[in-house]
Ligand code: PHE
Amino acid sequence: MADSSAPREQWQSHWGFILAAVGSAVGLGNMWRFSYLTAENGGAGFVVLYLIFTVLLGLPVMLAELTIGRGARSGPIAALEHYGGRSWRWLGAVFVAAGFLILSYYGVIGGWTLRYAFEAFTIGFADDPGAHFAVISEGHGSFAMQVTFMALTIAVVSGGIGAGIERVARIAMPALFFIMLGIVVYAATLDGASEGYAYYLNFDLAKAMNLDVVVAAAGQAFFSLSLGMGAILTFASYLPKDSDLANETIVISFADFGVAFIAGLMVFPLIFALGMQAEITGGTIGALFVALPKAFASMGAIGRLVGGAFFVALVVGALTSAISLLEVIVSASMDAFGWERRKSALLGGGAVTFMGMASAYDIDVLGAADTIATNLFLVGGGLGISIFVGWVMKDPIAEASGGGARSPALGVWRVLLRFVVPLALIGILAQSLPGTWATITGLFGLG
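Now supply the structure block for this chain alone, in the form predicted in complex with phenylalanine.
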């Protein structure tokens, strides 16, 4: 047990919490993952599905996590025990395991973004970005950058909630937003940008009806909103009792969708205006790290500036998300072992980095880890939370409204959590399971 005589840390302000939670949600998921999945799954149809899932599944699960976290005031394992008894601790442990898995490869990609940002301002973008990416994405170079990125993450989390995480989010999130807007405006001025918009915003109903696209969109909604593994739950455990959780849910979720949408308005025109579409329409993990640098390299000095700004924004987004992933592990180990924050951050972060070596040295492991984490852990975790709050928790509506008025919208929320969300997630899990299983057996060389 944590030292109960020390008061629990708290966010210094309402906006500090909002910015940190948006910082968790907004990250590589909105830019790297969103653009390559949108390209792979045929444009606007995928985006619409992702929006539908954000509203139908994301909002209810986000409110559920916020409710559990604020009420229990502890990390995920102790929080589930608080409301469900010891027999629910396992679900919290699954969340922490998901945090380990996601941060293990997230830190590797974070390292790539760090390298690109640094190179943009020093040596510029490589003439052959495909070859460059092949060199930096696997091996010692990739591992070294992962370690650097993880060291930054550990440093911020060690600083604590207010002085570390909140302070970084307050600077990082507005900076990210303005950089993105600047690039969107710049991209709009390029000849041929309209082809990028046409590709991005073209709605192909036939493609969107494909079940694999549906699965990808649901997984993306969970990944991008940081749901299904206790990150939002953990951040909410540092909230004061009187916060308006329904309001926070809406602000965080739509800010996250908005940033993803804007990222598309930045990425697609840039890529199409410079004729790099073949690089991204294949839709692979490396697409963003090859197509965009190629576009930037062909733009001369301005390309270095815009490209440098772009990768700085990516670093910022990745860092604030990685912080929230590490905080899940840190708060759970502070609860469980009574460790200090600094020790938890160092040991937890160190263990994650070690586990991530597998992804740093092999991009196929990275891709497999991402599929397993998203389609199995996050979607499964969302299912667990909806069943827990919908069926196990005594009076979730009272907990969510924190003693205030029981708004009718919360009645709808409970019905969604009891029936709609679990049924939808069971369907999505069933659809993705064969593919995820093939990924797992493939990873261990059994397939």
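Whichever C-alpha set is largest while still superposing within 1.5 Å between the two forms counts as the rigid core. Residue numbers count along the first chain shown, from 1. Quick caveat: nothing in here was measured; it's all calculated off a predicted structure. What changes on going to the form predicted on its own:
Once the cores line up, the CA of residue 44 ends up 2 angstroms or more apart between the two forms.
After superposing the rigid core, the C-alpha of residue 34 moves by 2 Å or more between the two forms. Once both forms are fitted on their rigid core, the CA atom of residue 219 lies 2 Å or more apart between the two forms.
Requested next: the structure of the form predicted on its own (the form predicted in complex with phenylalanine having been shown above).
Excluded here are partners and other molecules; the one chain stands alone.
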């Protein structure tokens, strides 16, 4: 075990932590999945449902992770042992395994975003984006870009909390916001943009109240905050004891929602103004790497600039999420083996990259890994943390309040963790199991 007397790193500022935590939550799914689900499932009605479930599910689980991380001041495995004894180390191990699995294929997708951003500013977008993506998404080229993206991630995490992760977050996240707002303003000037807004923000209450849509909104509220994989818990372990966890939970959650919402204002006006609406699909990969590049290519020179900016934004979102995933692995390694940070980052990042080779060479493996991680690991991790804090942890309200006044809202928080969150996550898990099992059996030819 690591030397418990050694001083733990700490965020250099409150806003450095906030930006890094928002960067962890903001990923490629925010740039498309939320927008698509909103447009297809009742528009503004879906947004209302999403916000309700963010309050009922997302905020409670995020505050639970923040509370455990700040209190234990260690990575997931050691943190769960700190509050629940050795019998709860398994839940921390689930978090680390989730981070490892997700980063193994996320690094591949991150490599694609790097390639598209580079090509946008050099050779432009391909005339046939579908054929181009089929070529670059698998094989040696895909693996080479995965290695490049992972090298960037390892370099940042090796720099530590202040000099590495926080420094990058302070630059990358404001840049992401400004790039997105710039594209939103440009898209608003295009003929046909109003049809895109109408498609995105239609208000269909009847559709929004459909049971499948309600479950989708609940799942999106949980998944979009990157909960259930220990990233927020690990980041919180570097917080000072006097941090206001409730306030930070709210800021992070709604900043993440803001990015997702703005992404829709960015994407749909472009799609409709260029007449590409028939080609949008629910698949994140198909939209981001085929339909949108085709739209940018049809815009000529300005399309290279706007498209390049868009893919730079994707690189930022992918990189900040990857950093948080690798930090989960690094923190756990430092706690368990007493390794120094650079060694942990190199060995952990190298192992993740090696495991990700399968996804780099076979996109079906990537899709299966994503399904397993999202539907089993994240939901299972969130279910475990809600039960742990709600029923097992001794006086989590005192820990969350940091020795200050015990707010009545924290009592409501614990009730949500005990009853509402577990029931909702069990429902999401039950709904996703048939599809997850079909994906697994299909991958191994057992279907």
